[in-house]
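Take a look at this single chain in structure tokens; it is the form predicted on its own.
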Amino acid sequence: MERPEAEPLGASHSCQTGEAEPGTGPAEEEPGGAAAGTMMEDCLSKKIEITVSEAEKRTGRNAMNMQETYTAYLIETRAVESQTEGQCSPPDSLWRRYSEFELLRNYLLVNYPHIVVPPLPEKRAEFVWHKLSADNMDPDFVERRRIGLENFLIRVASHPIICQDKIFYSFLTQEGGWKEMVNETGFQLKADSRLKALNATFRVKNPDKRFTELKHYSDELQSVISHLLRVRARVADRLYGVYKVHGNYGRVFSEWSAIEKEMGDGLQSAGHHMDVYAGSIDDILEEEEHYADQLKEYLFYAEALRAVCRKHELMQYDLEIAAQDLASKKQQCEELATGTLRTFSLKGMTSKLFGQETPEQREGKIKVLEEQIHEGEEQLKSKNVESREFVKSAWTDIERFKEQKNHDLKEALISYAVMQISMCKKGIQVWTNAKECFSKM
């Protein structure tokens, strides 16, 4: 992607007019190097092994004191060092609900807005084919979600920045009082409102081209993967029917064998092979769900990318508003200093109706404006620095995410293709076996 240059906001403190053009500027420093290598070595995933080993259906009371059924997940952690030294100490373990995983991720989104935060697995099944249950308490769905939650924790623990967060570490190690600890951070107060984000999207005047393109890419990625998952669900439906109908071959061959003496054994054996073939589709489609879940992860990653883009739009919009406010104050200061009005204003009409202000009043107003201008310039300078740091950090993490995405999706698609090839070979073998049965009749 292009990285267009942008001028910093702000100008020297004076009553003279001057224009400040919003812009964050790109990060010139590329990710990687010794620092990145050191950070990867410090990742939590290098120090502890994390598993979500078990899911358990429970019943309890919610915040409204109403009875509810939910699933709890057992998180186990074990120090990597103890394993390398040959010690086999029991893992530390605790239980977490899905809602606690959601709380953790919301905390990470607010406190690390420049990070492409890993997504959680779906709360309710999507893109299911007709034989799969959409019930979120279905054992097969709960098992897939268990795997997805484990993957989420490993993703966070492998991230060079968010893996070092104390709240995340407490999530893995401290069962009691964790929610209170998260809420005490006050992260909810720092969360940007959706209305404010939407307002910034439509009103920002000078968006960064790279983030605009990234936002468009995330929309397209989500659309493409959604279509792919729908196609896969339709194929699974048809494939299930094709395989199961082969069971009819088995039934017919078995019935036919009963009336044949010389051909009976061959027909019976061929029917058995057809039955095995018909029954194999259940395991095949169960394995396919694993690859579908890998695609779904990146379907949800698209929203994580958009969250970074929205934060940048908000920061850029705040910069532009601050620049406009500063320009307005400088204009007011100049008008008071020169006694000329550049634009129509209510104050100008008031002066004409009730007389001009005294020199002392003008001096007092100019002094107040100069103080406000000085404060505005300092705020603008601070916002520029903050915005540049955000762009630099965000783009570093986006580049990291791109490498991860390209690797993961490539591996998933190759594995899916290999599975399809294996499935076709099994089909060929079944008919080869049936041919041999027919040959022996």
The other form holds:
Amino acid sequence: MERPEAEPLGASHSCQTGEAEPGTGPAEEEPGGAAAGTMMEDCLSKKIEITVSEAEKRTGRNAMNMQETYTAYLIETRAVESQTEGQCSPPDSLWRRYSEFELLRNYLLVNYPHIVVPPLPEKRAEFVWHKLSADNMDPDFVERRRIGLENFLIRVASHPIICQDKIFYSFLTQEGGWKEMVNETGFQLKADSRLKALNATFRVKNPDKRFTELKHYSDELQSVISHLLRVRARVADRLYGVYKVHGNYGRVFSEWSAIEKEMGDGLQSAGHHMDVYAGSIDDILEEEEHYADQLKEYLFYAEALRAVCRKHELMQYDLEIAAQDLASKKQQCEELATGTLRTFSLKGMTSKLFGQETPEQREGKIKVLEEQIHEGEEQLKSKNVESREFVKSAWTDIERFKEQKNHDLKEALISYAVMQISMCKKGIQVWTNAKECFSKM
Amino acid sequence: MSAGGGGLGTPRALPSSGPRALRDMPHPLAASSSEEAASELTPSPDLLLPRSFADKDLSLPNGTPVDTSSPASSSSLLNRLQLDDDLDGETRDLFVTVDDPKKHICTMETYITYRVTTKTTRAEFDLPEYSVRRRYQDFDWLRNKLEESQPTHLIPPLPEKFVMKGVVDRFSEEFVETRRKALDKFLKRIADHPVLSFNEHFNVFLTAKDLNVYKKQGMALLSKMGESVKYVTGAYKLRSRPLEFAAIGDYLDTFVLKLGTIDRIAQRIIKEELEYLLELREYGPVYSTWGGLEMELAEPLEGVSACIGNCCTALEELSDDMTEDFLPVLREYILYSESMKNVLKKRDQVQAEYEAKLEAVALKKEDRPKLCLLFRRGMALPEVSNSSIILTVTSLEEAGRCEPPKIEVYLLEETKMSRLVGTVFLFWCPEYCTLEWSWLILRTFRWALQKCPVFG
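Cool, the form predicted on its own is there; where's the form predicted together with the partner chain?
Next comes the full complex, and the chain you just saw is listed first.
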């Protein structure tokens, strides 16, 4: 299955040129679309219906045995077939809190580094305009978070690969002991240290160009969406102000109508329309928050993209180090064997100063080195394979992600436009009504 | 140049001009006003939006049409509030425009003059066309003159006279243009006014090359100011204000307040809209930037950016229209209401003066000559109704209490105001209190009064 369109990030089948260093073979572009298509059939989301239906405030004791308030969310799952058969079996349900979702996601990140793992809704309210509360306990925030968590679960369940994960399944179905189960997998130990990753990013010499481009893209995407969300919040603020001031008209018209005779009725009804106008902004802006949430999801997705790129850089760096190591050992071996010094080395110096080694010693060293070289070559081969596998599967998922992104954002923009149209139509309606009142005066 | 420029001479009484004879006017102190007056003095003048503001397919109600047959009736005061200056085009024979503002820099001051162009077929004007230059001062002078000469008319308002020099630039294009439009409207209103347009001062204003010469012939500035100050300041002690004027006064107070509030709200809305516009202008381009990053999404994102740009343009137009069309109308009506309050104050003053005069007259009756006369209460005096003398009597029974009975002689003047000219005190003389005797004495008395030019 051919890629439907050439995208800048996937277009270049970059072959690593330069040194014929092992470990950086050409990245193969395999049509992952077809495979993904067939895999969708097996997706968990086709089999069960997942909803996060409720949110509840709870109090409890945290790790430091201090009292805290948190919100718990009810996850309901219901098998799809049972519905098609006409039966309506009661859903299985359990309660989870946000920190457990985070645990799940971290687990997935560590165990599936080549997957663009769907993001969670924001931990704290950001990009708020002044009427919106920044309080985590605020009911509107909780509601939007509930929707976000549901969205997260559905995305994971729709992903052909991670939906099959057992830990994910038990997250949905097993209430007690899930946390212990996750920790027992020891995934925290597998996690790459941040420091290591940072080091790799700086030092890697030949990463796959596509990943470099992707990294730039995700950085820029993150920056542009944050900017957009910030400005949007300000725009919402100002629009709110404009609408609300019109409410003052309502009051004045009402007072004015009291002293008028023929104009009284007209003014009174016009005033009423002004009040309606001023009140309509609350609903409008609430709807717009959904649009903002959709953008936010992709803002956080950018971070997930970057994580994949980082993993690639880490693996690539590992590979390069291993190759370098092997090369230097080979060189050492050669030097010992031929007795020549190609490059300056401490060994050479000391041997010059303190005399050369005996042939037996040299033989011993050569043998050790040869063993190491052999080991190293094996390791390098497997690392190479690993890396190539990673690049292949990661790139497949990235392509899948790109399609998803384009589709979702298009939908989001369309619904935003529809929202705006409806808002303007409402405004026109109100003003037409007011105009009628005025002309009847 | 002589005052008034071509052919003015003494102002003639023109057919449709001049205040109506006061005999036709209901006395403001009359207890029962005629029905006509009452209905025309209803406290809700029809406020109309100027034609330019309305949609073509909306027809604005015209309210009470200007009564051209008796235009000067003071009870049609409120009709002057109508903004509908689109009279039937065929009846208009006087067209005035204000345009072409120019800045003049002199040693003493800098000021702006406007060109006032007149086209007319009226006989009162020597030439069919005139073009003169006038400055704001001249318009102000004209308005004051009109107020003086037609005190019962509501003169259209002028734009604000004083502007704070630090805050507003008097010579900025916007300010000058707004003022020019208001002055244009002012003159057009007067030109369309069936009475005011024939005013001699208006004529001079439109035609004289040098208005200052003419101005000097009028009242000295100081005394004029003194008078206008007198009219404007001070509350007058009135015995009672007639109901309708009190109602109008109350209405105007509230009306001006409400209009002021609406004006402030409108300004606030414009301010908020501009701030919203500011943010929108930043919002649109971000979508463009994003579009630059994407491939498939580039077009839709660019589209959104373009739409937002359109919204910005539309919003800008909206705010401009509000400022240019809506706010000036509100301000105009606030000024109109202030004018009207002044008129009411003048009316109050007239009433106060009248009452004062009545009191003064009442005090003076002590000095009148006393005559002895016998009289009886409740006598009909048929002959008196034909003459201009009214006699009123107090009853003998009442008289006994504190003061002697008296006859008050009123002279009924042309103005229908009756003036007390004398009081006659009566002595009680039993042998003469017969009707016949009384009639004879009264007739004699009346003959004597008529012969004697004591009241004039």
